[in-house]
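A single chain, nothing else alongside it, follows as structure tokens in the form predicted on its own.
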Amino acid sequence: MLELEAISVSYGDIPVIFGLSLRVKAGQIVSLIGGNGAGKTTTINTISGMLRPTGGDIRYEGASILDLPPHDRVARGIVQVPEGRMLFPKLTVRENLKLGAFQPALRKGLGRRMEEVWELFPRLRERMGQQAGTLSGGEQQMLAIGRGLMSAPRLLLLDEPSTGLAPVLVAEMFRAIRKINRRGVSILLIEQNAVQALRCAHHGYVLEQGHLFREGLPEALLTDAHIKAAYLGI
């Protein structure tokens, strides 16, 4: 469904990702791990296309991507839920979901993929109306997945959706991630929450000052010495 080939990124004239090569096969959730400052963001970003990568291509079903600017792409099916949410915080809940079916080919299912945002996320609905600056982190979350799902992705671009949630809601967004894929949504899975990332995933990969380090199997990395030490705290 999507290929990385041999991708590579700068800022100006300096390089942070060197020749990573990826892919996420359909109705796969693949799950890319790393460190603070590894590349991870910098990936997600060159797959939108909000940045434009120096060398490689990037492939999805097939065709390379790399000349189709950031609406294109939604319109294609790739769709990013940002880190930090980036929501419309004096708008209401249900003004920020409708944002997210901007493009006219959209429209016409809106109430229908509203309805299966509030089945997803039921404490959306009790907040329809609210600005969505006076809700929980946890609440702002869901609201910035709920509006990626608003676009109709068949991939989506999930940056480091735990962070800053309690426990209890880092272990029921990741529900609602695994329940999104069972709708039949690929997933690629940006985490420094290394192992509920991996424990969620069908296939993992490990970025390391721009560069793979290694990717497999989770079950695999879970138990890689050096990926204990480093990201999971074993």
Second form
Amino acid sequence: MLELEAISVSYGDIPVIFGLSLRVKAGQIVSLIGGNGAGKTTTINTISGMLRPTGGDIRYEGASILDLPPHDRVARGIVQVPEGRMLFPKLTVRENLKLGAFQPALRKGLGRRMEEVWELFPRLRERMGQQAGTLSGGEQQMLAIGRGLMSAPRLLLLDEPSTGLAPVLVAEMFRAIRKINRRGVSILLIEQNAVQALRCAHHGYVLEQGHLFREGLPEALLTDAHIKAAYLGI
Amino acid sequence: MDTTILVQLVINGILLGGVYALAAIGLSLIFGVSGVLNLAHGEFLMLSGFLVFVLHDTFQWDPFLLVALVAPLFFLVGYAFEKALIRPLAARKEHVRLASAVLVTLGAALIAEDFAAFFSQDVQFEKSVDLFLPTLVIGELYLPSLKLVVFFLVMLLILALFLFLKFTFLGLAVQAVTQNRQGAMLNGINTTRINAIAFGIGTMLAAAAGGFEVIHSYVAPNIGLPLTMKYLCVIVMGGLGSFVGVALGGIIIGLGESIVGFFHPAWGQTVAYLLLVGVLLIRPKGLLGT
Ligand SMILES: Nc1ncnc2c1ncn2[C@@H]1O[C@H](COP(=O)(O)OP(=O)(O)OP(=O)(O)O)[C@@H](O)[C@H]1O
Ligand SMILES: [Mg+2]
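Same protein, the form predicted in complex with the partner chain this time rather than the form predicted on its own?
Now the full complex is given, and it begins with the chain already shown.
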């Protein structure tokens, strides 16, 4: 579904991603883990079209998407739930969700998809009329994901969805991610919470300072001595 | 000063402030969405006023009808202005972009002023439309009905803008871009286009205000920049991002001018700045800023 072919990305003159190749197959959850500053956010911002790679190619469903602006990538089903959530703080929960379906083609099924979001995160329904900026951290994260789902994603890019959540909520979040995936959405998951992220994934990638360090099946990565020491804290 | 005069001045001030509020909300919308302080904002008001004047002079059409025709035209002017002059700056680094935007909009303002002066022969030549409506007299108060009609229309336009922002997809998108541009992009909103639309709407509001100015007072080629500065005061006073605050700010500055103008008209601009400083001392983020 998605193939990064040896992409390199720089901020100005400073290179941060070096020839990264990565693929997400349809229906999969793929986890991308790595330490702070490894380049995870940079990678998905490049997939979303916020950054343009200096080299390499990004192919989605067989065709290069490098020339598509971000909103056209959303229209194709590539939807990012960003780190830091980036909600519209003065708009209500409902309005934030509505904007997830801003693309004209998405407005038709808006009501139905909103029902699906309520079902996944019942708490959001209770807070429908509340300003997004006044939600708790956990609720904001739910709203960010809910808003992403309103864009009818086919490939969902999740940037650290469990950050700042209490342990109970983290478990709930991973359950929600699996549920979304079972509905047929492919997911590229970025996480600090490496164990959980790898456990729910079909495939894993480990990024270190912009270089691909390891890739493979989650079981293999979870037992890799170096990865254990560096990311899993076990 | 006796109370009748005071009440009269307050009424005049509110009526005057309404038009300020309208144009200032336009400027604020543009600034909120694009981050560009459009120094040519007042020029669009002036040009629109002239256009209404010329059309009225030539065809004797109803000036209010002319405002309804000319204002939407300025939507296109604002849209094109953004596309031609502001959008090309977007790729620059932040501080370069800010400096360039000041130069570009200021340059446009100066050109607009010269353009209007050239065609009206004189920078200070005041143009106004003669439209007479009988003054309402209530007790000892004189209510200028023309200004009342204008005020009513101003409020109607502000209400329409509010409904647009609150209840349409496009309006919500405009708010979204103001509140989190990157979040908006990731939501599939074409933020480049929203920038142009915000310039269009903001300019349209300035144009409507220009039409109203020419109806109930006058326009002259050199009013643009001072007005832009006044709207800037209004926006900062109201609180960045709050349209209700901006509306209040407009009315407060209108009131200040009206009352001080009764004693001496020369101090109108000073009042705007003094009021601004006063408000900021008490509320550093403006009346309703957050
Ligand atoms: N806008 C920017 N300008 C310049 N450098 C940046 C910018 N954003 C990120 N970087 C740098 O690029 C590198 C990768 O950053 P990135 O945000 O992709 O890391 P990350 O893996 O997402 O880290 P974290 O887990 O802390 O979110 C870092 O060294 C960071 O300092
Ligand atoms: Mg990150």
